[in-house]
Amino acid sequence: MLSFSEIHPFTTSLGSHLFVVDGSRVYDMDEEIAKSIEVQSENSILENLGLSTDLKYIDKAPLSPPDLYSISLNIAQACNMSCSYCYADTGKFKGRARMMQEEVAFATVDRLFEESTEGASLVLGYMGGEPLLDKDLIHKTTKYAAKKAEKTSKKIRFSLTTNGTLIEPQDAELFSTYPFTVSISVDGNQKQNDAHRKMNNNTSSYESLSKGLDILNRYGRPKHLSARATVSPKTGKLLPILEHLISVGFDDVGFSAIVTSPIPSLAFSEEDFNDFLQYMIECGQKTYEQILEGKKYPFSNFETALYQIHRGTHRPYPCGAGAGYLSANAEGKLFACHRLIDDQKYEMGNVKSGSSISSRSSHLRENHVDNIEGCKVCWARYLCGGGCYHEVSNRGRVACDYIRGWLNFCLQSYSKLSHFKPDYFLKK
């Protein structure tokens, strides 16, 4: 595969492609201009294309930290499992398990309501550990900053990421009365799912968590209800999971692979990632043939890549940590994200105060993908971001070309779908 650092061409059954770093834009090419690709320059190629070079959607200057959108609690950290890769040390919090108090959780509510752009959509979210273990204060404070928003021109809808064993009636119906997005972590059927996945009174979390959904199809199910299977190198082939965890009725399914686990076993190599790479592209393909037969089949980690590569999505940073989104531990601090909870070096602020500028400054100025040994010079950059702050922190960049061939398959994927579905974008 040639290697540009601005430009990405691909080929599918249908002919030659270029995708376009800079504003993530797909073209179509002439088999003249393909041929010739090898021996000519990049602002070439851009020429002979007719696109101007002097175009820029994206320059080095680092963002400036912009009004927050979303901030998560912690609200417990703690947790009812011991999950054998969880990267808070399978759910002991290195000894430091403790809940977020109401004093707390509605001064992040304030902080978030402050600290937000006029007529802003918000959005509110619910970690743990287990959030779910006290459920009470979560009933608090989404009604609390329910009634704040009625306040004000700004509007709030909520996310709970879950193990989904402690569901109840009331809970279900708090999910489908407001606006709530539900991750529910499970890793397939029952034998895969409790491998890993450990209750700590040694009973089967997916017999729970299959109750909790039961009791969510009764009482109420929220807006969206979507799974997060976690993957290890000895998951082996994806596709039976996907086509399992569609079938009990999630709105959508995605994959995460294990990149740091207290366990190294468990954790990718670079070279894990190539039959990972493999399972993956089978469940798209999969998708993408369900698709061309008008079917539903929501794979998540597909799709949204094809609403990204649709959208135009090119940024410089991975996702919102440390910008516009902000996560506050069972004291009220601030970090970049729920996944750099207590972490000093990602440390921004706290919810009485608020959150600190000059670190989030520094973070998004020393995190620009373009000022990123390695990733500069990457053509997937704009479309990855550098990478989970969480990851490259502990691991490097060991999934760099896993990603890259990910991204590839979806433009292949996009390209064709654009050619012979292009009404699935339309409600895109």
Given for the second form:
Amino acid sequence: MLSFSEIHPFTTSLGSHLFVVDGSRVYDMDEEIAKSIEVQSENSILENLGLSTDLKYIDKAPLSPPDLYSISLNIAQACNMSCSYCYADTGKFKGRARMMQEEVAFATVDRLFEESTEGASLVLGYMGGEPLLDKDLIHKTTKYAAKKAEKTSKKIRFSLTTNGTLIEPQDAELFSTYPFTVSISVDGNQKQNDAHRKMNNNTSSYESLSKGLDILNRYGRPKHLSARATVSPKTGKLLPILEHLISVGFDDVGFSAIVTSPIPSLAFSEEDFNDFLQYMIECGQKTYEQILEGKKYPFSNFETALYQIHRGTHRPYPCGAGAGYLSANAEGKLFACHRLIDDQKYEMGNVKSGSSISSRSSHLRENHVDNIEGCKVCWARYLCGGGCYHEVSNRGRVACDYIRGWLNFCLQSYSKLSHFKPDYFLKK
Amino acid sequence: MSQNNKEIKIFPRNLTAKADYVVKGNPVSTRLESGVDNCYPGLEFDQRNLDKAFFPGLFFDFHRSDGAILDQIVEGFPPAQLGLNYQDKPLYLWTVIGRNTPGQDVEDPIMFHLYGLNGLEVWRRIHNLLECRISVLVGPEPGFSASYPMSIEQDLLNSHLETRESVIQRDEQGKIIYAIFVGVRARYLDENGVIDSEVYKPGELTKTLCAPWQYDFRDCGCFYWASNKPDLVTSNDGEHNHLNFMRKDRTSNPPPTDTPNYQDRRRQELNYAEMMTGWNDLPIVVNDRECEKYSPPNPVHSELMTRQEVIEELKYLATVEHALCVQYLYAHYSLNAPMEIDKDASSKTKKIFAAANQVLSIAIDEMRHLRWANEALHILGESPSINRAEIIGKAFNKPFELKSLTREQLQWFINVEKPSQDIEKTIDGMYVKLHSSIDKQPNLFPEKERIVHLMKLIIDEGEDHYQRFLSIEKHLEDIEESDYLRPLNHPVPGSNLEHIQKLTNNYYKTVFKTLEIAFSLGDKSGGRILEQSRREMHNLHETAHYLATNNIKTPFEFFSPPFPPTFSTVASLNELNSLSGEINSNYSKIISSDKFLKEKLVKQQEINEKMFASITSIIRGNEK
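So that was the form predicted on its own. Now I'd like the form predicted in complex with its partner chain, please.
Every component of the complex follows; first up is the chain already shown.
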């Protein structure tokens, strides 16, 4: 296949398609056009098809730091587990274990309200470590933030990422009373999960989180309950894991490959991604078939990608880190995201005196995907955004072929689904 | 974009692609047939003309009250081939079958009965017909009132559904009883997407609109052509009232008088064709009277004024406007008329009320002239001129004086407003001179474009004032002076009325103080202070009327000493504050004794407090 930087032609059983990078536009082409593409330069292709625009969807101007819409709190920089692959040094982020104080948590909430737009819909995230190590603080902070929102024009939602082993009835009540998205880290069935996800007390983490799920089901489910499975090169096929986790009753299930790990053999090499791509495609294919049959099969990596392609999502950054999203460490220092906690390179002010506009600006200036060698000629750049800052800063870009392969598959699936099952996108 | 459209075969799939897809050409909503009820003058074309050719080979006319009539038969199409010819006319549209909604069942089409529908209503049904097989039933009686057996419509339906053949049924004499034609609803556009020039001749789509304008001139309501077309006039010698301006008979002596009956009236008038050729024979009308000839006034020749002279004169004229305004107001209050007229009032009261209203409207105009003169000064970079002239008109040399509207005073008003070519003497004439000095010396007046129209507005309204004072004279001619005037006296010292009189005078002063501020701020106050000033004028008017009905005069005492020539915000704010204090002290002294005082004054006080607060904040805001 020819390689382009401004377009990406692809085919499906329906025929030929064209993905136009600027604006993430998807077109169908007839065969004549598809053939003509092979003998033209990119610019003349776009010109001849009437698709080149004077006004670019994305130009090279970096984003100015927008108002904040989300801050996550590292409630506990400590954990009751010691997962072998943990990127966060079991929550300590290479430092000493410590807990966030109420004063810092409240100040973080105040900071989010202070630096957000009137009428904004805000998200307060609880991260760690394991945030439920100080559930009392989560309860207090949630109530504090909800009360504060009532007095303003702003709305607030909450998210919590947890290993699920410490959930108690009063937590379930909190999650169901306030608008919570709870994300539970779980790697598969008991055997798969417990292989790397070790409790400090040597019990089965799967059993503990199963109890946690029971409590949620009995005392109150959060608005959205998702599963995040971490995949190592040794995990093998993913479809059985997906099947299992969906059967457990999660609202969505997603996979995340280990790119940085204290045990190097657990992190993916470029070659490892080849198998991973095939396994992911198997899951995507299964999901595709289920959707065609009108069934629910919430594989979040796939469904999120389809939805973004449908909307034509295009952005020059991988995520909102350092833009509308920041993360506070236990002392209230602000960092670009929860994975970059205590990394001085990504420090961006603190909750007392405010976020640092200058570090956020230079972060956004440096990381505009059109300024990154390699990325700036990749057709997938406005869907990928250049890759996770944390992973790139530790490993470089090792997953590019996987990302392009996965997005190509998603583009193909989107083209077919939007043809055979257009209603699916109306529901979103 | 490639030159050959057929090469381009791409189709947008996701949302950004769909939103980005640019189709060359106009959106579908601009297509001719997508206009909604587009039949009326002033629109881009008359859709009834577009739909005249809805059936292949036949042209219909929808511009009728009795339905749609067959207008033309086109050679080479099935109706003509079946033997339909012009001897068969008149034929009207009786019934139509077709579909008007996409997705409608072909086997279950809709039958449109056109009985009782006028041409426009028939057209609406025709207009909605989709491009598909349609059938029409025509017959010799107007569709509006045609009566024919149901069996004919059954024949129509059968033809439409089964045989798909056209039928012409004739009686023994060969006269058409009815005819059924089946065909495909005609398209408006040719293969290239443009109006089919074989079907529509140039001008045909627009012919029944305002184009040519003579049609519209004849038909359109008087409010549309108001400035050019009177409906009624009087004869040249003034002896004959109520002549139809557009009457075709222009030779009879005496001329035929107008009639209020619409149909008769239309018959009296020039028809469209006559209007096309004869519009320029319609006479010039001056002062509602037909003239045999009219010569425009000779152009004004006089020495042009310098910039400084223009400014000085404008400043003076502004003070004259103030003086006249107050004199007219005083005259208004002197007339024995209520503030609002009761419908059962005597004819005498109605006449006095009409006169009083005219005087008031002229006073309001003078207030506007004061504003325009000050706007002109502001444009010229000068301070406002708000003071009141002591002497009115250099030529008249008449001192400012508050007088009731006696016949003598009325005559003086007529004289002062009389339009004159003697530009050195009258007020109107001075504006003419200012206008020409500014207009002809753009080098001295780079602001010319912004000022000359203000001068022209004042001149035009001034001419109208003269006419209006003459009409006031007419209203009052049969009424004794002592009957139409009120005695206006001073109030008893210390009485409620005296406090109200003082309050009224304070309103008067506030009006002019706020005007001074508004004029000096110009655009910076965005008209907000003028709005506040207007509220105070209403207060003034209410209390002055109350005084007048109690036979008490409004003294209109102005500031003493008058305003200094340069404006100072601080001084103005201080004066406003002291006025506010005086007004409040007046309120506190007035003892509520009747309905007016109870209701109106409470409201006025509220308005006043808001006004002072609002002006203060506007000024302070401007200072920041």
